[in-house]
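Next up is one chain by itself, shown in structure tokens, the form predicted on its own.
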Amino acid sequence: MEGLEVSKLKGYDLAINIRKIDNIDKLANNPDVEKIDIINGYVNIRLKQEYYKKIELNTDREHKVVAIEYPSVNPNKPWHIGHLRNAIIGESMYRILKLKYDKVERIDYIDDLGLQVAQSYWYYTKYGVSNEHDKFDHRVGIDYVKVNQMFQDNEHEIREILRQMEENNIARDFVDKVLDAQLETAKLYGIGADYRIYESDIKRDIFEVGLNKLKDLGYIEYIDNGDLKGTYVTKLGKKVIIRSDGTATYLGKDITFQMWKAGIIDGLKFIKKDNTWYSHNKGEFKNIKANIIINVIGIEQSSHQNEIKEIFKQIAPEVNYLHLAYQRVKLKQGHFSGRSGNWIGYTADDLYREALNRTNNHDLALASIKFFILKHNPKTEVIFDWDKALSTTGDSGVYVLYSYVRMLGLERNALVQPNLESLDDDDRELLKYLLMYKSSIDKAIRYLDPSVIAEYVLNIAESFNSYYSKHRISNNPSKLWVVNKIKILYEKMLNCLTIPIVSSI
């Protein structure tokens, strides 16, 4: 049945353009085919009901290693809704990718050497921490708004703190305290990681190795005159990776990090905590050797990502380097900004509390937020809207989860045992979603777009609810069998969307 698409005609299951088939008789004689009809230039196929008894939800698996990086939030603030979009897109893609690839590794990059962290750490050492919240990441984030107003008058001190952070890693305990608070949010939303890797460990253990490798391969060059005198830049885009003062830019460290992911260089050590590998100066050497590298990073970083992608085309053409770019989530009054503090009240923690207050149900709260984020193509800008997120009749997580609970109700209240005895046209229309499984997974992976699965789930829910309203199901063994098959598919797709599988609401 390869190369076929789902038929658009009721009463038929599959179809193929007549110009794409050489031997119609061979197709008609397939043991799974009940009948074929040529309509409007398509060969439309009706399958025997026995085919649905043996159908399995499988994809064509590939023996490759995938490294997907997300959410990589700076450790000096709580997650706001923009960070949450990154995390939920990343976790959803991870679960989708696992259906196709043998090994998928989640990587969380901890930027403990950035200027933002230096600003927050400088304030922390001088003034302590705000008492305006019960979580440490929120308190530090509130203080980050304050330190931005003080930066110009204290830049020299802050730059010195940054230098000491690079040389002596003086802020690691502070960073870990913020990270621990952020990970409470990650756990709440079901966001995991297989590796958490600190920028300071990259700088200490593999940066020089990566830099020398790039020099040897001729992909970076030293500039001895002009505005960039004393720097090392990429030959392709003339982007600085080593400043004239000898410090590494974010791009420089990131290139090295991506080289480690691909197994081009090694040297990072890890210790294991809570089933996650953390980079550390002690521990064991590990390497991923990824065939596919996916970075979930905002669309504003496209230039940066394209620079690395072009370098990879030359130093490791066998590695598929991909940027899953996403647009911002914003409020009706504008974009979020860590510096301005307009994220206050719209952190991931705040969103959950508000959703819980509105739904009075943990699972509905999470489903409403997650589905609202995932139903949008990552490249579209999103304005968060509670009315749409919590709708019980539209394209919302609440609607999607209620539909699942309805399926469970039919299963619990069945008057007979599910058993496929006969299929009518309405049964076939619902079972078509089983035939769409492989193509839906492949499309989501091809475009790095979990909204493909969100739309798939919504369509299943709408079709199921229509089927439910039209038929008596609880005393019909065939219809119960059909619903059970769809429920299994639905559960698998809800898991891809990181939406909790519930027993009741």
Second form
Amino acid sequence: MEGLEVSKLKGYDLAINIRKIDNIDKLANNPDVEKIDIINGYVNIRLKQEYYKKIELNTDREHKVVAIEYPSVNPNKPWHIGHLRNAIIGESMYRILKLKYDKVERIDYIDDLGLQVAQSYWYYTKYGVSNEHDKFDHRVGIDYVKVNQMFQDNEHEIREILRQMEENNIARDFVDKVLDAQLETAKLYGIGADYRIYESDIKRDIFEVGLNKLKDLGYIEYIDNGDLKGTYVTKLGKKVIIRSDGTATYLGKDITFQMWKAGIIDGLKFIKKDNTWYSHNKGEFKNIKANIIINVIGIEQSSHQNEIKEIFKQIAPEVNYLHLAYQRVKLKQGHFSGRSGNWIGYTADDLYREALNRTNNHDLALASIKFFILKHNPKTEVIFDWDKALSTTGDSGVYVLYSYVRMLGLERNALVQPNLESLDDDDRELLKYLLMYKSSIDKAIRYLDPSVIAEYVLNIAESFNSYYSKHRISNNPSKLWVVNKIKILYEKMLNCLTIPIVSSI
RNA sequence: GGGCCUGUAGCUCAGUUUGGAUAGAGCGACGGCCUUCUAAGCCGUAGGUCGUGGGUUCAAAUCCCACCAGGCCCGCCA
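Please supply the corresponding structure for the form predicted in complex with the RNA (the preceding block corresponds to the form predicted on its own).
Entire complex below, previous chain first.
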């Protein structure tokens, strides 16, 4: 049954454009086919009901290693809704990828050497921490807004802090405190990581190796005159990788890290904590050797990502380097900005609290937030609106879970054993979704877009609810069998969307 | 100036990569449906120059070209 699409006509299961098939007789004689009819230029196929008995939810598996990076939030502020979008898209993509690839590793990058952290750490050592919130990441984030107003007058001191951080890693404990608070949010939303890698460890253990490799391979060159005198730049785009003072740019550090993911360079050590490998100077060597590298990063970094992609084409053409670009979440007033503090009141923690307020249920709160985020194509700009985000009707997470609980209710109240005796056209309408399983997963992976699955789930829910209101199910063996089949599919897809499976709401 | 993304119903969005059946949902509006498995639901009505103009094709929302509008990127910031 390869190459066929699902029929749009009731009473038929599969279809194919008549121009795209050369042997209709062969199709008609297929043992799984009950009958075919040509309607509106399409060969419509009705399958024998036995076909549905043996159908399984399988994908074509590939023996490849995938590294997916998200959400890599700067450790000096709480997650806001934009960070949450990144995290939820990443986690959902991870679950989807696992259906196809042997090994999928989630990587969270901790930028503990950035200017942002230096600013926050400078303020922290000088003035302590605000008490305007009970969570440490929020407190530091609120202070960060203040630092920004003080930055110009204190830039020299802050740059010196940054230098010391790079040299002696003096901010690591501070960063870890913020990170611990951020991870409470991650845990609340069910966002996990297999590796958490600190920039300071990258700098200490693999940076030199990476740059030497690039020099050896001839992909970067030294500039000895002009504006860029004293720097190393990429041969292709002439982007600076090492500054004239010998320090690395963001691009330089990033390329090194990506090279490590692919196993081109080695040397990072890790210790295990709560099922996650954390980079650490006193750990064991580990590597990933990814065949496919996916980075969940804002669309505004597209040219930067393309730069790395081009370099990868040269140094490791066998590695598939992909950018899952997502559009930022905006407020009506404009973009989120850590500096301006306009995220205050719009953190991931605030969103959860408000969702809980509206639904009075932990799982429904999570489902409504997650579904709202995932139903949008990542490239769609989302203008945040409380009522839309936390809607409990229509194409919402609540609707999606409500439908699932209905399925469970039918099983609970069953008066007979589920058993496929006969299928009517309405049963077939619902069972069609089983036929779409493989192509839906493939499409979500090909486009790097979990909204494909969100749409799929929503369509199943709509069809099921319609079916539910039309038929009495609990006393009908065939219909109970159909619902059970759909329920198994539905659970699998909810898991892909990271939406919790609940028994009642 | 160069590059990328977006433009589909009043609003928010699917559908565009692989051209193909009458362009689909949700919200909002209007009208129905709870003595029967969860009404956070279901059924129906109204609502479309698919940004504009060309081209390719038996066939274009989908492919090509030009243009218009909005957003983003192009730093020895990250």
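Whichever C-alpha set is largest while still superposing within 1.5 Å between the two forms counts as the rigid core. Here the structure is a predicted model, which means the values were calculated and not measured. Positions refer to the first chain, counted from 1.
With both forms fit on the core, has Asn275 moved 2 Å or more by CA between these two forms?
No, shifts by less than 2 Å.
Superposing on the rigid core, is the CA of Leu57 displaced by 2 Å or more between these two forms?
After core superposition, the C-alpha of Leu57 moves less than 2 Å between these two forms.
Using the core for the fit, does the CA position of Asn361 change by 2 Å or more between these two forms?
Not so; Asn361 is displaced by less than 2 Å.
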